[in-house]
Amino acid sequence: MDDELGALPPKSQFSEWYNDLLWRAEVMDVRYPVKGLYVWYPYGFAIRKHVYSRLRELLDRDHQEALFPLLIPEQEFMKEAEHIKGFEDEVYWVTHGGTTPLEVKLALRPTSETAIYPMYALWVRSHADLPLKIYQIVNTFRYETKQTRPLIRLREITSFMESHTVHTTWDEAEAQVESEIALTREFYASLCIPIIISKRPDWDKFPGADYTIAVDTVMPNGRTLQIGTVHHLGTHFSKTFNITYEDDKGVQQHANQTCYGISERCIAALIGVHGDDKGLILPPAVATIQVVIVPILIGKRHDDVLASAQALEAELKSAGFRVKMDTRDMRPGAKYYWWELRGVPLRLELGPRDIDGGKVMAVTRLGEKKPLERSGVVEGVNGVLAGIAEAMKAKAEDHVKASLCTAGSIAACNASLNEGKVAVVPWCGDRACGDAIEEQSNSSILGTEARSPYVSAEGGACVICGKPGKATLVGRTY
């Protein structure tokens, strides 16, 4: 069927290649009649099932998982000026039930720290019981008034996992944020995506937040998607929702809280940093399907290539690799099409030849080709797939590396912008300053303090006002 519609467009045309992959490889449908809202095909779904059990699995170890109501009452969603100024012209607001005015108006969760902190000031009495560390997976609605764009910038975030945390103390709730930003790393290196960690300036961290550290990676066209974010609260909303705790002397104290998030961005992200003009390229460990075995069905050999291959199915699925074997009636190249489109990482071709030769041919989504010893079958293919893993690491670092920009004025951090780069720049972190790199090079700035490999931290003269200065990470964004 693909292969009638003709070709995707070029990668470096990036917006019309990721929109039109999405659907190509039945990932998302954008037909949905409502704007911002998009349909997960079950292919799509799958992906994201994989993805998020790995981000389960790290959560799981020192976590729970709960679940919070989506509607927030109006007077809880209103206790934090802070938190709804940063909101307030997001919010879906429900006014009726059936056709009965409430008498109390229903906030369509934007973010859940209103649902969540009422509920945490009555589980909170002690210091025994912290730290409290919940995390929940759910869709969240925001009004976004900018073009909206599948799972980048939507109406309905449907994959939000938030973590909530409380602790006694600052530095407790701090050692938590340098636990979740190594979990992030974890992650991520599993997803093969190169990140980069900063800190975000303070008129961009999250409303009610003592500081904002954020995940962002860079996309093939430059633009920097941030991917994750983790917020040291303080005792911010500990006293608006009183969460206090009874200490050790029999004092009551406020709690210090964080909160952390990732979205299905990461999916925008495998899919964009990964994948080529021939379509995705999943890694291994979150590809719906692993292995695809392709059989060569020609001749009077049809029935024993056909055993073969289903002795080959069987053992890969018992050595717990997602497998799946095309018989359907079309060409072996029409096939090849069509699971290179899905980013399947590796194919497995079997005709006679290889079954006479005691061999299988194997096809990496990459593009490399070798064969196998059918007898040691499972040791290959796990050697195969570490390999792609690894190659795929390190091709989108390159990226990264070759996507990021020293630049000493205004100048030429313009330049690097205009060259689909990210810029590194000195900034004295004054406000004024900042607002004039931002306005001057129409540009964010993504943060200081970086905690990558790929960024110098040598600072320098502000591009603005000459004042000592941090390296200072400048993108567009999306």
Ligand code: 5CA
Second form
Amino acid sequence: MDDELGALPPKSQFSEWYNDLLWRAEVMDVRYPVKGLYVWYPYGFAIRKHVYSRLRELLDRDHQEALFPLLIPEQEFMKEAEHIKGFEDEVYWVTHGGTTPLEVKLALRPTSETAIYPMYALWVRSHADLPLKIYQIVNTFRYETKQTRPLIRLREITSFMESHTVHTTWDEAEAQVESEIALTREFYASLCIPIIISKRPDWDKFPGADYTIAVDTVMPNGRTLQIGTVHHLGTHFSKTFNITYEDDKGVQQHANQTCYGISERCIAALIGVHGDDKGLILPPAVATIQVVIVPILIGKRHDDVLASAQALEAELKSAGFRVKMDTRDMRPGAKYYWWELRGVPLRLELGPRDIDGGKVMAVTRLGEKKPLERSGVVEGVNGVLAGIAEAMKAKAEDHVKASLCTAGSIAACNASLNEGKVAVVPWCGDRACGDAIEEQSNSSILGTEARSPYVSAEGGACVICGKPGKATLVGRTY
Ligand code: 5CA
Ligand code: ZN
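Output the form predicted in complex with this ligand next; the form predicted on its own has already been displayed.
Up next: the whole complex, starting with the chain shown before.
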């Protein structure tokens, strides 16, 4: 059936595999005629829907969702000096309304601090208004000059979750940073994606932040992908936007703030980390279709099998599973191939012999096959799906573990990077040594103070100057 279109390249050719899979599995169409802008197919959009409802569910525990405008007036955008410096080369400007030049240019938000904080200045009055924890999920625009890639580096980020919180003290904002990190851990656990959390070097922090904590994962080719960041903003923005509260002694104080962002890179990670030579593998928690039923509709028993399959579908649906019954007029083999490409975690096959034996054949996307009792099918399916999630998690963790390599010298670091690994090297923390590491290894410093069971915390002599250094993650990044 794939004669005309050829076959999916093997996953070992990761970038070809990734680009090809996006259209074959109908996730993204890259043919939109503007660079860095891509189209979600319905199937891809449904994956997005489930992934983002999980994210919303976690955020909604203690944040509120709101919606701010896309356009930011120039004078607001230009208030925070470091922020401007960080983004000035990436901003799209709206300069005309029809043919009339605008008196005030309008920025398309690259992120929304400067849209949200003027409103926070109005909303926050006293310590009783705090903490304030608001998020939105919107599109943002960045004129990226590095190579654009679907879901990874976009000029229109279509699915930007940004959380913006306001607190009284610096310590309280720090506690919020920790709480956003915990939320991120939970989110990625439901996607079965292992993450490495570390502190970005000072020169690489978010423009306008006190410090930045980054969340990275390792893609199959060894390149790291930053799939989230949490920033402690201190009072940088509250000073420029005048966000103050009256403390319990009646004194006006500048608030402390955090912000936190996740984009559709989380779906790039989902695809890259889990997929195989046959296509997508979706974790059950976010799979658009969790169970596909393929009835074996041949011969005299056609009507009988169809009725049994419909009863099975109804039972699984009412138990809350996302189920699809495939009765298309195609060979069963072609249907298997179709749903494997699209990553459905579990396929149930039902033929006359299964029905007679009181069984249903369960075939997981990971290639395991075992009959389930028809009578206890809901528990059976639950168990199999939980097993799939565990196996996906374990496999992905093994990959990250195997990707991390401790190196005590630049030569050892380069050797690891060239093997497609992420290196952990001792670095003294000086900018000059950091620059030298990046230059001599043609890679980037991801961060220090890694919080990961996979990364040793042990430091050593800085690979450049020999002074005492901290364990530092160094990788080739997307
Ligand atoms: N205001 C802060 C927090 S919301 C902010 O903008 N942080 S950020 O610049 O680090 O972006 C948050 C996350 O968005 C990043 O960690 C990265 O995972 C993702 N991201 C950034 N730029 C792009 C892009 N061009 N395409 C896709 N995802 C991106
Ligand atoms: Zn050094």
